[in-house]
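One chain comes next, on its own, written out as structure tokens in the form predicted alone.
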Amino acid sequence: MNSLTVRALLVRGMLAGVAAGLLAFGLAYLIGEPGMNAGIAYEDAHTHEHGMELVSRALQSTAGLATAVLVFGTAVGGITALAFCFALGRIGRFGARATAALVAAGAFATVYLVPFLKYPANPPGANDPATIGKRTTLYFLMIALTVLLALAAVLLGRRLAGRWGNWNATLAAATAFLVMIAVAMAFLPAVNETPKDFPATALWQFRLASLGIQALLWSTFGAVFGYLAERVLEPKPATDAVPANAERTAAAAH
């Protein structure tokens, strides 16, 4: 693949990013600002310490939310099409669509999915404040661990196949990132800070809407990014129509 394909896959991952980040911001307004709401109306009811707010609540829930939604929409998708763009070809006989598709679920699954079962969102006032540092790297962590064992297992059941069959090898593969990763969740410290008499209502409906939300998005970029890399990849040859006056012409030469 030559740079000026790759650089035109880039552009047209990171517009495919745009407009998941679009459809990510309406369903984060819609469903997850009321967890959101509760969350910061749990912290103000237990803190005695109130500064002064810098940016109003209405900004960073339209505004703010809106442009930090299109700026990560923005960057994966530019990274992620990339990453479709080294998987193409070498992840078995898949089209653009096809390739597109199964790279954005493995990045939704890997980059949010599991590191979410370990360490799901969390509401305002679900946290200790003190503790944001660590539970930032532990996340991260946990990311960079998912990463990392994703490809060691794309790399496991390529050299499998070729003794195995695909199917076998894709299960072996499968298998063995499963239970590595039931390791190192085993192994990470869990963080359990969330207060007893913290609405249980609230903190599920944040994060089954963070959930939803970067299921959007991913979805929505695949099916999107797919189309656009498509139509660079797999153009439609072009049709020499002859026009209707040069076929009656050649006609009456005749």
Given for the second form:
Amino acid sequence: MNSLTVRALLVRGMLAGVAAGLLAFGLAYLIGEPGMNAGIAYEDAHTHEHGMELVSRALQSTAGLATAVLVFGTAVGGITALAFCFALGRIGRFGARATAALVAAGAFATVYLVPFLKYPANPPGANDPATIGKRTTLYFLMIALTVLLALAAVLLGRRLAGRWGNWNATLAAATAFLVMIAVAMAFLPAVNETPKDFPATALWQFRLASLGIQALLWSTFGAVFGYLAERVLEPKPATDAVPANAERTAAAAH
Amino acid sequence: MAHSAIAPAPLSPPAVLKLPIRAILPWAAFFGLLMLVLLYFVGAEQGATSLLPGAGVHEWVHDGRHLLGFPCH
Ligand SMILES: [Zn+2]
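Now show me the form predicted in complex with its partner chain; what you just gave was the form predicted alone.
The complete assembly is shown below, putting the previous chain first.
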């Protein structure tokens, strides 16, 4: 029975991820593509080699972009739903919706926002293609480190909650998390490869667009998954749609 | 609340449901891994590392890879 609940939540997480991915794709197409095109225009003006185009720009900016964002949404939706299963009832007295919102916010912060502060998104042309190996390693290392430190902070908060109360324990765990992240950021190498004449406005707008796309994806996921998870976990509606016999039981209890 | 004296137990807010860890683990192990593989193909395949030959996957997800924040090229 519990296993079926986990499966139901996993499926809903993936569905919520698809919904979030659809919205994020729309926003990415509207506000992300101008920055992509600006980067590619800069690249074209500065490199002499023109490699064979495997996928046209028209396809990359529509079907390709949609594929990437939808697969990303589905995958992170599934993983976050599984994280929600672990978190439910274990991070304080939160119901399904509040837990979904907290887990989605935590996932957004650990998987995207904090790593972004150290290694922000870059448009084409803003990096040296030769360093892709180093940049990939550092970016995924930063994500893994942030997720692990966040999990450690949650466990620490749970441990302290008994003695210090929820509020102080949460503050202490969050402080510990921020200190450790600051130390990690100070020691990990910086990536500053953007050419001096790269258009600064395009870079700034590209990064804001990336932040907006991810924020929309995760907030949509949190809201939709919270609604779906609540219907799985708390099927009895709490308000006006109370069945007649439940009302009678409630009346008899008084 | 005076009415709460009627309630059977002193713990008035209902306990939140917990899903047993061993019910979650099989799903997390299998589907968690599957989702990570999907993320790898969106975020990194044919960049720093390649499982498939060519650059088709990289080229297809190219714009999403940049805009979702992954290092691309
Ligand atoms: Zn690229």
